[in-house]
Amino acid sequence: MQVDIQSLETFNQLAYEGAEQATAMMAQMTGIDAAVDVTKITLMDRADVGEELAGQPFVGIQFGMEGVLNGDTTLVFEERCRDPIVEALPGGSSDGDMAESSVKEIGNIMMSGFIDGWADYLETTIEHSPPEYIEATGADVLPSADGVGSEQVFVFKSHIDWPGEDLNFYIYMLPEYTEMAEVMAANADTQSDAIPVDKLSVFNQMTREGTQKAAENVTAMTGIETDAEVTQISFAPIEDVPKQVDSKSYVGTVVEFDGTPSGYLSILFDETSAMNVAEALMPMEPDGEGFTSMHESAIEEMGNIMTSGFVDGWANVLQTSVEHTPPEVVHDMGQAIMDPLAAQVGQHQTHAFIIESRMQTDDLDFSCEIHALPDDAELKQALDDLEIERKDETEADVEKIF
């Protein structure tokens, strides 16, 4: 089965639209003038959806879907958006049994438009279930994924910003995988700029395994246990690329990587991370106070290292040479860092897939994001030329990298 890019953008498009109908049936019903953020089309293992909810408490509305498409929809609110919602109501009441009620009345209106969305584009009916409304902390507001593990899904997420208040609101569709792909191929212009779709999984289990051997590296060079956490490739508009990173403050790398595929790619600390992991491969105390110029060049080297295990495991697999430039330190918010990439890319495609992956050690406070930004076009190559049965041989040739 093939997936183009175009409807691929058609599909994002469809479940922004989803999103923005809800958020208007929400206005409507309550006076509350949300936006969508962003959305995005998702490739990731079962066992890592709802990764950047944990620690959170939420409730939510979920809806189990029949038809061409079967799977799970949530509507996902912030605990702390449900009493200013449901209070919003014409006679609601945040009391107990009548907020669950109102809940469940708000999520059931806002979802049958999403979802009947869906079932229009695709002319056919998508019958789903009554709402069940669900307390949980983190992920566990999401359909149960207990014994999926590492099952590839498309997610379709979208963000919704309360402005003013802080508040945020999220959408997860999780349809059946198989029949996701079957509507996706249904849909490709197999003449055109067509992607394999079980490719396109491979690649996103090649990815895990080159984040696994940069967090190898991570521990060869400063004996700090680091972990591959999250993998997923996401497709998105350009213009939404630098949101998939927190506003925070960053210290990193950045290198434009060249061969099949070419594009960008970051290695994202926070400032807390960056100093840990830094100071770890001094061999003497730093020369003064904050972040240093030692600092800085202890990031430029560990930069260097992880880029080089990443982009080698891809290099490996695909038979292909692929380069990368000397890592430019970056310290500036995640936005700031992302702009120019996504501008870079922007410049000869409206829409962009990023790979996504997450390190992190329970030795100390340490956390780590990569970034990567590959050309469309040379990606399709690459999955074009991709043999399946070569998706295991990430090992980087640790000659060359150390």
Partner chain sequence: MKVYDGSSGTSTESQQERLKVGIAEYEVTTSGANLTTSGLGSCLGIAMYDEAAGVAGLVHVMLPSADEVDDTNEAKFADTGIELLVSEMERAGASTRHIEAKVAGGSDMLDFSQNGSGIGVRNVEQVEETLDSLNIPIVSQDVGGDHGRSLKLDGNSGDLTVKSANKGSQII
The other form holds:
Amino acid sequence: MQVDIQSLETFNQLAYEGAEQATAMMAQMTGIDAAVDVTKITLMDRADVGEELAGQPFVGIQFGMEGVLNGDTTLVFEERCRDPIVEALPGGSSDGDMAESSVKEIGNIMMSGFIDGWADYLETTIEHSPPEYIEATGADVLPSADGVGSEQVFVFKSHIDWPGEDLNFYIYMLPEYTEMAEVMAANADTQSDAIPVDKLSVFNQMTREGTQKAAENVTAMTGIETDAEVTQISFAPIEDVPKQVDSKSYVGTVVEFDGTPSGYLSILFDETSAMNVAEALMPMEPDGEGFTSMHESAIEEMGNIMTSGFVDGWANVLQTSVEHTPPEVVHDMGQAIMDPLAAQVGQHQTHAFIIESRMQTDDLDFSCEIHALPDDAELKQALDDLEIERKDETEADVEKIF
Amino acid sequence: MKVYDGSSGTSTESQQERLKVGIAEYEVTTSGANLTTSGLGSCLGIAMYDEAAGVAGLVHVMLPSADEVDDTNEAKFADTGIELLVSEMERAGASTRHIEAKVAGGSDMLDFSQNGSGIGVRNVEQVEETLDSLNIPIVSQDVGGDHGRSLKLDGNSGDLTVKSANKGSQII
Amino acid sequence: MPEVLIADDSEFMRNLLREILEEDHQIVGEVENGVEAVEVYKEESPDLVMMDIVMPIRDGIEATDEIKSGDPDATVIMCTSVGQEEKMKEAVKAGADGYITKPFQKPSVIEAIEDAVGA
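Structure of the form predicted in complex with its partner chain, please, following the form predicted alone?
Shown next: the complete complex, the earlier chain at its head.
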């Protein structure tokens, strides 16, 4: 099944416009002028969907869709948003059942706004079940992933920001994979820039191996055992790429890689994690206070080894080599680290695939994000070259060669 | 007992409206709102202010010229982004004869060798060229270097606060 | 004691290798790129070179190629984070005698040296 980049752009645009429409509906009802921050299409393990919600309380409304888009859609509000939103609704009240009913009403209208555009574009109707009210912590606010753990799905996710209040809400649309892939394939205009969807999920699995390898390298070097690793590949407008990273300060490394595919890769630690990793690596106490040049050198080497762990699997499966430049150490606002990378890629394309991995420990002494931005044309080449039966050959055997 | 009334010194500050400008976006204010944008690396923020008309605007551009990529989002490029912001400010009552510009961002913290000058430098060059062609003076700037920046344009005064991750903040 | 040259652009890695090796080896040089590696090799003719691959100015595979074409008896062990089969083949072609992938533990370094020197 082939999906072309044009149709991914179109579907991303539909999700964006749907989120805009939903936000406009809310503004009409409540006067709250929220803004759609990011909309992206992500291919990821079903079990990992919503990991970014971890630990926080949410309320939401959810309903099932039938028709060309078969699956579930959920509108998720940070719990702190609930009262101000329902109180802004004329006739709304934050008392008990009334609050629930008000959220349901707002949610229902917003979600109709979200879905209508899809139905119009696809020239069909999309039926949906009555909305169900949910209160839960973390990813439990989304439909359960029980029994579908390692299955990969497309997720359409919009992040909506309520400026001034620092409150967030999200729309997650989780269509059934097969139907979604068929809809996208049917809407492909040309075959010239088509991407084989099945291979994209194989590539995702290869990258997951790479993330695990990078995490093993962390453990081997520092003794830090990571508890969770998540890998996903997203598609978004180039100007949304830097927003994938928080605006707080990060320490990490950036490289340019060259081969099939080429692109840019950053490995970012929050400041505390960077300190912890560097000190776990250093054989002796550092000279001086704070983040010393010895810390920097340790992070540089960590970035180097993790980068290799991450990209080597691609090269081995594709029987090619992917070179990378020596890592440059960066210590700055996350978005400011990412925007030069996005701008580089943005010289040739309006949208980009973002290969994202996260790893962390439960106690959050350590967390790390990897973001790779491959060139579209070369990623397509890599997918064309990919022989699915070689997908497990991510590790090279030194003994066999030496 | 502390009495809270409307005359406390901090209340006007907290009531000043704040509008966030994302990457490849712009905002114009005629009501003295604070316009903010964060995380500029090689991207550039161009702040414009017409004191006489009381109109301020901020655009966050990513690449030098719309000629390079086929894209309809004008605010993404330095050349079309500036033209867009100027025309939106004119619609709000500003006049190019009175608009002054302040520019910040355009760092080149990463050295990607094969592409000649870094994007940060080329963004700055394009901004200078486009503003010059519109006869809009750059009255102050904080560009280049190897660090990221966040900006706040005070729509009442035209003051542009530039904050960097590790070099503190300054008003230009 | 056998003489060894360490070529790695990371100060951190040079320190680590020095600590592992200095007990049984005399370290004749620590360099940060392939050009310096070739220069110091020519001056010192050490018994062993521990060579990183990804380095600025000139990478470790090119440097190995030059060292080996000048002195076929040189012993060069690649010591790198790169775990790609094609790179390993390039290293063999350039004449490398061994290949250690980072991160490594002391025993695997010692073992790789014994294998390479023994061969």
